[in-house]
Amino acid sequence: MKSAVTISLVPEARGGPFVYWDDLAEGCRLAAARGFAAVEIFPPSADAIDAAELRTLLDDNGLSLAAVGTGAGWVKHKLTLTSPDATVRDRAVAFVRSIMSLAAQFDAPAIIGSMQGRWGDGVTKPEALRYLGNALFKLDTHASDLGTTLLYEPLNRYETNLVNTLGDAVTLLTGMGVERVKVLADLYHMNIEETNVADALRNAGAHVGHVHFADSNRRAAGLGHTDFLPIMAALVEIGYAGYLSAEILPLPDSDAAARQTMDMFRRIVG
């Protein structure tokens, strides 16, 4: 398993669970200085990132790109894949596709989290799930064309009322027959929704494509009450060899959060 840390370039997301903010070059420099293997980037849009510049930053700092988030699609542009407005849904799919195309240049996946939306306000749950399924099916095809994967993240009940557990996410994806969409297991969301986090990971098995490495309070691992040893045992058991990425609150500050994450990572992964 490999370490990664988050960099947000979206001013509208300030206060959210990202370790580094605003400055991509500085974020990469600090990530490398703290010993991370990769960065996970949350840009305002695909065209806000110069791919050649990003390649240089990654190479100069000895980093890989773990994933690229699409959260700005909702936070900044108010797009969701389950909007009652078909035009908005189409724009949401186009936004995700553009992020996927950017990420694929670095052999990295894109993440769908908050852009999945929710049901209500004129959309029933069956309708919302149908819209989400249709979008994921289209995006699965795009992932196949790019030779990459897409990550779908179940969120806790306070952030969506669609899919909240790994088991429900796996059921959704297997029912659709998609081949390139994996599940993102966020340990913070799982702490809220899962009966047993380790068992949920075991049951999801090969469907797990990425892990957000966070404690129960969304702070750095080791600063809450999550027991990481059975979680790590479950990840080893399912053969997970991807990233443990710190999508966490930068508390008490960014550097302290990064240091704590790497201390815990080295303690439990080696």
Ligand code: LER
The other form holds:
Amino acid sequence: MKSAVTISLVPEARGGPFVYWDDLAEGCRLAAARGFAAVEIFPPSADAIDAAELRTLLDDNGLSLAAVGTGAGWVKHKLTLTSPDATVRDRAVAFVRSIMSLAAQFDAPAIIGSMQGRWGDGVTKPEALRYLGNALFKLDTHASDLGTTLLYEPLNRYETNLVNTLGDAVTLLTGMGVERVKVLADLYHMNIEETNVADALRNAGAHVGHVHFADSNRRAAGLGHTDFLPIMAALVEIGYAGYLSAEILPLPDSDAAARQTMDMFRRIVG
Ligand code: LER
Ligand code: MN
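Starting from the form predicted alone above, please write out the structure of the form predicted together with the named molecule.
Expanding to the full complex; the earlier chain stays at the top.
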């Protein structure tokens, strides 16, 4: 398993669970200085990132790109894949596609989290799930064209009413027959929604494509009450070799959160 840390470049996401903020170059420098193998970036849009500059920053700091989030599609542009408005849904798919194309240049997947939206306000649950399915189907084709994967993230009940558990996400994806969409296991959301986090990971098995490494309170691992040992045992058991990416609140500050994450990572992964 490999370590990663988040960098947000989206002012509208302020207060959110990201370790480094606003400055990509400084975020990369600090991530490398603290020993992370990779960064996970949350850009305002794909064209806000200069791919050549990102390549230089990653190379100069010996970092990989773990993943690129699409959350700005919702928090900044108010796009969701399940909007009642077909134009908004189409723009949401185009937004995710553009992030996938950017990320694929760095062999990284894009993440669909908050862009999945929710049902209600003019959309029934079956309609929303149909819209989501249609979008994932189109995006699966785009992933195949790019030779990449896409990450779909179940969120806790306060952030979506569509899919809250790993098991429901796997049921959705396998029912649709998509081949390039994997599940993102965010340990913070799972702490709220799963009956047993380790069992949920074990049951999701090879569908797990990425892990957001957070404690129960969304602070750095070790600063909440999550027991990471059974979780790590489950990840080892399913042969997970991807990232443990710190999508956490920068508390008490970014540097302390980053250091705590790496301490815990080294303790439990080696
Ligand atoms: C995105 O990865 C996520 O976990 C959501 O809670 C957005 O903050
Ligand atoms: Mn997450």
